[in-house]
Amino acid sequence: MLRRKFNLKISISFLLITVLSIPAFAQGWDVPEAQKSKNSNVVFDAGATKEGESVFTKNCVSCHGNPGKGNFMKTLTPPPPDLAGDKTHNLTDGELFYILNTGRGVMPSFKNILSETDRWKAIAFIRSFHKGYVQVVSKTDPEKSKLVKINVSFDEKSNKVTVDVKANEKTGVVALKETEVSLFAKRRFGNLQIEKSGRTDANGVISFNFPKELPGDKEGNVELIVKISNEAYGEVESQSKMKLGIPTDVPSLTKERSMFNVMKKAPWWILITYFSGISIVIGFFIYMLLNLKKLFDLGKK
């Protein structure tokens, strides 16, 4: 009896969570007003559209399907929209860019997956399905990103990585305040984000708490990747190697036998299983051929 009541409570709780979560998933995107008017420096010409199709196919088509084909993933809740539809057509370029950057639910944030240029090119491809669309190109000079200088330092006492972002303008050095900064440590199978992204202070500076137990190479060096996003200067990335990890002698993937190695360096049990399977299949075919020959010989007699 108690078990039935317990199961009933779980079922009711799950039902309430599901019902209450539907409006949250179904509601529209809350895009800040400042982001809605954002435009691209990338001109949506035939070249950008073609490259955007490649980006879209690799990253978006699995859920959204091919624009205009209606083959989006209908099993998702809520189902992703067909990006050739009116709902997408009525969004500004800035809103589409914000959605790509932010992500929600099962849709990931592509800000740290795709470059700013690739994100705009994906939007160029989407816009090619919207009749009457006229692009408004951003007046921001894309060359301004070359003026940005990112300085990274590490304090052993506090175990903090400090990022200082400045721009070398003709009028002098400008501190890029309120600039979004993301810090990553390069790992073997991808980049590990260090804390959440944050914004620089009035001096263009931000600090991140670095993990004390993070392995480095033999000397303890860790490759750091800093990505910044500024309204006036665009997105800039810098890489540096610093001695702030635990010295670790990690063998290369091709040095020892492992699941991820080439066939010659695969684990023995995989090789034995593989060749045993092939031997059994070949032996079975030989057995069948011998029996067919016996039947053929009997037929002659």
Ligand code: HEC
Second form
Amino acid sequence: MLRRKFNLKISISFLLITVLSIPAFAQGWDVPEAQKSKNSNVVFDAGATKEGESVFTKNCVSCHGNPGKGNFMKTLTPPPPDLAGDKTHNLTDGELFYILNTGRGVMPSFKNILSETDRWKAIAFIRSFHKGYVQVVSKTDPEKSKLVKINVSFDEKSNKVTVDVKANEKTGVVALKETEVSLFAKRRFGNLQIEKSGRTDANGVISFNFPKELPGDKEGNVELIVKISNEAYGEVESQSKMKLGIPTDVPSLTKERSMFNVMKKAPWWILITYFSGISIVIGFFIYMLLNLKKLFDLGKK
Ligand code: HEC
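Switch over from the form predicted on its own to the form predicted in complex with heme C, please.
Below is the entire complex, every chain and molecule, led by the chain shown above.
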């Protein structure tokens, strides 16, 4: 019976894994032309490769295994390729970068997990296994990202957050049109993305509908994170605090008694329930010992 249940569980897991990864059976990666030819600002030298190795060990080895060793997770469908292989070798840097950004099926999207530099360093590490590979370094100036100014505003009437992306060039202020913008609200555990990422209009502006009932801190402040990605200016991130949440008095994780308190301050009801449970067990044990002693004494008589 137990065996059958176990088999059933395995069959269901396999079925789920297969169904979930059906879209991933598509062969090859459909990478937009403009992304294919993208190159890295980061030079793939020994330093970048070494740092890429530690990025890879933390984020990729669990599935892909060590390049060239064939120790990838064979139970996944499709299996994560050994990244030292020819298939990966033949992808352009831009394609690799795109794959890391978007993910597919089981392969996660690393766009909001790793910084742009770390994504390129992971690719530097992968390239170190590709014989004959010669890097073409991007001609875009990494210093350009420092010129970007992100302005975030909130309109209470329409409940919209507007992001305005400009660059302070020497020749004057330039609106960054066609720039990908993602908006997040900082939460205690990870960030909550507000709507889908979108692209700025001709004035470098994009608006997001902000959810009405998002809890903020005591004053209703919510920390907003804006991430932009522009062809010429690279990726830039900005953080700002704004009063657009519902004021909520969340107990701090260290101050008061709360369920997930990290400072040994569990709520009283948990402590009382726990200790009464323990006392009953210990009490019962003592009661048994006493009775045993009685039996023992009786036997002696
Ligand atoms: C949860 C498992 C998992 C993790 C973690 C993961 N990948 Fe993947 N990756 C996959 C799977 C599965 C595929 C195949 C997806 C497909 O073909 O649809 C894949 C495909 C790829 C490809 C395409 C290779 C080719 O030749 O087609 C690259 C490149 C890649 N991953 C790089 C990375 C890097 C770099 C990391 C770490 C930053 C990473 N992956 C983390 C599972 C994973």
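Residue numbers count along the first chain shown, from 1. The structure presented is a predicted model; accordingly, all values stated were derived computationally and were not measured. We call the rigid core the largest set of C-alpha positions that still match within 1.5 Å between the two forms.
At a 2 Å cut-off on C-alpha positions, does Q239 qualify as shifted between the two forms after fitting the rigid core? No, the C-alpha moves less than 2 Å.
Is it true that I272 shifts between the two forms by 2 Å or more at the Cα, once the core is aligned? Superposed on the core, I272 moves its C-alpha 2 Å or more between the two forms.
Distance moved by the G283 C-alpha between the two forms (core-aligned, Å): Spelling it out: core superposed, C-alpha of G283 shifted, distance 14.6 Å.
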